[in-house]
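There is one chain below, alone, in structure tokens, taken in the form predicted alone.
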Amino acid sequence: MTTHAKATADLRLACIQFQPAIGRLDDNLKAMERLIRQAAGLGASVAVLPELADSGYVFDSQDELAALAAPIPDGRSAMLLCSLANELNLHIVSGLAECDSDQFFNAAMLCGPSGPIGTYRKLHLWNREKLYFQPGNLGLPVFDTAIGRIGVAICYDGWFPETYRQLALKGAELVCVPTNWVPMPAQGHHPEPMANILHKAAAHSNGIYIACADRVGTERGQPFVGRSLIVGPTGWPIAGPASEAGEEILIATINLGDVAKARALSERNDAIGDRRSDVYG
């Protein structure tokens, strides 16, 4: 494995925040391509897009989802992303509506310049997602890529500390998070969404980079909070939060070699090494 050599180089990481429209696949793919090209023009080596970026989110029937979902990596959306990754020489992580035989998954695909690398299927389904999608059945894979070890989580997965701990223990240096964050109960007028707080904590306690690409807008009465964020392995934001409502591309320069250093919290402490696995597994 060549992770150590890969992790010494600086990377430009982009989180793309925009407003997909439910059911408008053509328009969504055009927006995704336009924004990916913009991110590449800003020097991005990695681009992360929102959850269900190609389809929109608030489905009103299984038939509507079935008309929009497609296989990964052989469906239209996945093939477009792989083509862009090849042309622009970058890695792309995007949420997609996936159809696999007669089952549907809230999924994300990772592709690179040489083609598709892997698929993640959301483990923890939120609210009405449970009416239309199957829970993820691919576990929490970490993909060994030409630029480093990349994990993927989707939206509500981030409310479970086990998600990021498992990815960190499997060697993830960067976790890409396509998301459609919604307001949490009791959010009220608190200035910072709970999602941002959780992901800063997860980055700090696991010593990993976390890149969250959220959507914006209101879809069929459901508002989304925006506030996309890139967090460093010390837990502090290195880009964002983005705005609550606007289309935006966050850019940060990261070095995956910083992960090991960030976990050394003091001369005698390590965020991963100090775990008492004899007590809690």
Given for the second form:
Number of protein chains: 2
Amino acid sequence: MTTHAKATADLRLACIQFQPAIGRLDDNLKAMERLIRQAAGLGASVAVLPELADSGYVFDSQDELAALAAPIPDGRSAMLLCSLANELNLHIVSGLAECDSDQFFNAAMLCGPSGPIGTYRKLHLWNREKLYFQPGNLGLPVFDTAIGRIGVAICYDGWFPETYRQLALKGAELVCVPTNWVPMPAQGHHPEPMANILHKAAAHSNGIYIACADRVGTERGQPFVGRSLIVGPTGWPIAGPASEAGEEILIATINLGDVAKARALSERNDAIGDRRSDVYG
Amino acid sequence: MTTHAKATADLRLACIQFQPAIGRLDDNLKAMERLIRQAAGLGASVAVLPELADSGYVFDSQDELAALAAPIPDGRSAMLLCSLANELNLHIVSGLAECDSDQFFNAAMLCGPSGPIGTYRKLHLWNREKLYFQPGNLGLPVFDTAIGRIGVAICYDGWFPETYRQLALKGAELVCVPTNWVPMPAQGHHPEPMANILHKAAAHSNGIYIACADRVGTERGQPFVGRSLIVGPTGWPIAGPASEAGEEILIATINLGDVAKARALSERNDAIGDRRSDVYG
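In place of the form predicted alone, output the structure of the form predicted together with a further copy of the same chain.
Full complex below, order starting with the chain above.
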């Protein structure tokens, strides 16, 4: 509540919503590079891209995934992102199809101007992902970067309030969320996707920034909902929701120093400090 | 997913939104009785009333609270509710100001046609409540009743995702929430109160029914937001939100058998079963 170890500067954060195509690695990497350059041109110092941005999402077989997945940070997609982060003086978080010897992960890499910073592997696998990927085995890391403490979650991870709570308790100020949101079974005609509601609630309850970069389009019959969103630590959107179907870059100016302020819900309350860990751990 | 121990019947659930007045116990009990009778007349078999429905909310002093609070289930308010539950064949959950020897709790009683079932004491105290009440010391009980497994939370408890998660893990199918929601500091001109967003997210993430009965009016300068809400286990409202300022009874037909169905988010996913307790306990 008094002075912070790090000065808290305003940052421009970009969430890149686009349509990767299953199996078309070259095209996807080209689109990612084009949009990352565009985000940098808009002044972004952090860019978030969707889940499995390099490979596409709806795999037909393990072999198809195996042909697309690559190591992090030494594979082709990861190396391209690191090189762009260096050239453009950016931090980048992107979903990538990762292979680690004979195992496959629905992963995300965080890299910065000086190179790779860390990898997150999706903990909670959605539907047919369970056929092709191993569940994440790296826990919920928080990366202490030059611009602040950054956590990563991927799509269905956000359905579990524990994800954001654990990241907040470990000091995350910003959680970057590469995602491929699909319609929920009970979405019906409700105009706001449940995914947006979950992330407003999570940002408010934890007093953190959450930046969700979704994909769009329909792939092998599976539609995605778009509606990328950047939420401030009070729980209200500060950019987006983006459109349902269009390629789009959301930009928000954030200040990670606002996290402590947002948690002070009244003169006697703190959204994290008031936890009853004696009751629920 | 197969047969349940209990047959799951449709139930009519009522959330009673009204305006208690600080210190006017007689008037408040009269209003509670009138509205409970009205809810029963509408076919309700469960009725939820606001936080501190008998006493009002904005105490000026400890002495003022001491003059209003009473034991549960042997005090005047609790005995009236038990008698109505018996006469009308209802389950009732109501917020009450409780005294237990020299300690005061922001509590809620659950009673049914056969008498008192249990007490919950608010775990997370909001702002000036910290001056007058002890924090709850009964944990997060789930009551196994003739109509289903019922948990209770009060107002600011709902800001902590752990509250609903713990209740769901302990088997709650319906959480009744007596509340006195106040505007959040960053509410601004957003039309939907953050409280509504939090409870849609909690119901969806846990696949439970949540029934919030709020108060209305302004008391000693403190406004309340109304907007009582009954949310189904898919996370979407099934009654309400109620108005901001009016006395109102929300009615929804619920079936606690829907909880298991709502959690099956895809053919390979379960909102509770997919938890990574190996990572976050």
